[in-house]
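The chain below stands alone and is given in structure tokens; this is the form predicted alone.
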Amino acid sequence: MELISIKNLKFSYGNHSDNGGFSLNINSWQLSRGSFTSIIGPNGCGKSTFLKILARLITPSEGEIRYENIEQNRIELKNYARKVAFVPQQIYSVFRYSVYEVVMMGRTPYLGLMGFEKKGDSAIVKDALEQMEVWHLRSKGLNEISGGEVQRVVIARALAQKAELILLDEPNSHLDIEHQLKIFNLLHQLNKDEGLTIVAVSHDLNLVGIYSKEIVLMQNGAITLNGQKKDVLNEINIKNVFNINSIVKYSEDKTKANILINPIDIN
């Protein structure tokens, strides 16, 4: 089933023609719901930009997406919130926000006039923060922890939301192998268990190779490539988009897929 549905979509910034700016032109794009989707491609190609629009952090110049086929602008913030978490590459905060506080901001689409959480809320958060291990900073501020730490913080933030899709920027950055794993693991059972459907920006092809269900291919800031796994990831493709050599093993029922550079190319 169509969850989002995409025609004609353009944003740009600055002057494009001078090399001086950015532009966005996706003719079309659906995301089917309870997918693991990973978008890939070369640095500047426009996946973050493209993941904001589809958060609603940026408006699009020209184009039409719908949302469960209601466009997307008629749908009220506080809802959409309700239905889409967006986790970011990084936050930065002046205010000296505990862990518990950043969290529980997941819970806003919920919360009543008065602003005040209830005891299910304060449940919710206490569950996300366990589920990324972070329980035991919940006092700490942000700005006092670790950028990894920071990173699972967020996420847990966006587990606290209870959206039904999740878009991630980059949500192994700053994080070692072990907690990268943790949370791709975490991401898939969401996915497997509770249909959830994620949407991750990576630059880690073993890690889409293994996770994902669906890639998105960007280069120059379109889609040129989209679908299951099996049929984009392959050496032909990653030599066209990142200008390298690689070996692409699947698994024999072709649900997992092990990328390895060539040695050939390291100089």
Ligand SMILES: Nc1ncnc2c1ncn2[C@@H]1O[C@H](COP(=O)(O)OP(=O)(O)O)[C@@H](O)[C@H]1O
The other form holds:
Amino acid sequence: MELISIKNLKFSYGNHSDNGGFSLNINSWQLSRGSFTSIIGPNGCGKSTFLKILARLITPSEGEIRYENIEQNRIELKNYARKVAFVPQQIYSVFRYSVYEVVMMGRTPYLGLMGFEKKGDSAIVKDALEQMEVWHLRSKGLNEISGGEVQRVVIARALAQKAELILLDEPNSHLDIEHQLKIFNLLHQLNKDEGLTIVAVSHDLNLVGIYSKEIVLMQNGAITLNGQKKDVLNEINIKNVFNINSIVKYSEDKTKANILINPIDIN
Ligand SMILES: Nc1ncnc2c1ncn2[C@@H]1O[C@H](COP(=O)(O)OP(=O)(O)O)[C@@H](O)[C@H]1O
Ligand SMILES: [Mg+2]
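Can you now output the form predicted in complex with this ligand? The one shown was the form predicted alone.
After this comes the whole thing, all chains and molecules, with the earlier chain placed first.
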């Protein structure tokens, strides 16, 4: 069953000359329920822009996006927020809130008429804070914790949202190696056990090789390759797109790839 289906999508930021001529063009793309998809591609190719469109933070100028076969813009925003959670690359403007308050914001789509929290909300928030190992930071302001801790708080907010699709924009960029693995393990678990659909932008080809099932490769505002990991993540494509030599070794069942990056001519 397709969760999202896109046809002839076009988007550009304001005036073409103001944005270095960037425009996003996606002719056709489908996301299956239960997928663990990684979006990879060079800086500036449009990964964040694409994710923001899926999250409905920006609106394409042309084309069709369907969510469970319903036009995306016909779904009430509050309902959409119960289905789709977004973990942005950077967060602004929430710094005066405490960690606890930020994660409670994940419950906004479920609040009652007067905006009151329900009994279950605090338990869900506590759960999410504990899963991301930031419960001890709950009373601190977001400006009083480290970049990696902020990142875990924002992921906790998305978990508290109890969506069926979670979109993450470079969720591991500020995290130490232990927390990178912990978060990807948790996402893997939620994907496997609860059928959570995951779309994550990542530059870490090693994590992509281990955890994702499908891969979207983007270049210059378009999807240039899209499919099962084993068909996208290989030495030739890595060389073509990132201009680096690598060795890609797949496990026997082809579900996991280990990637060895070869440093370029270091003496
Ligand atoms: N708000 C904006 N206004 C104008 N141009 C933008 C804006 N955001 C991003 N861009 C430009 O659009 C292109 C794609 O950006 P982005 O989607 O953030 O790339 P990626 O996430 O793949 O690095 C880049 O050239 C970037 O400079
Ligand atoms: Mg980006």
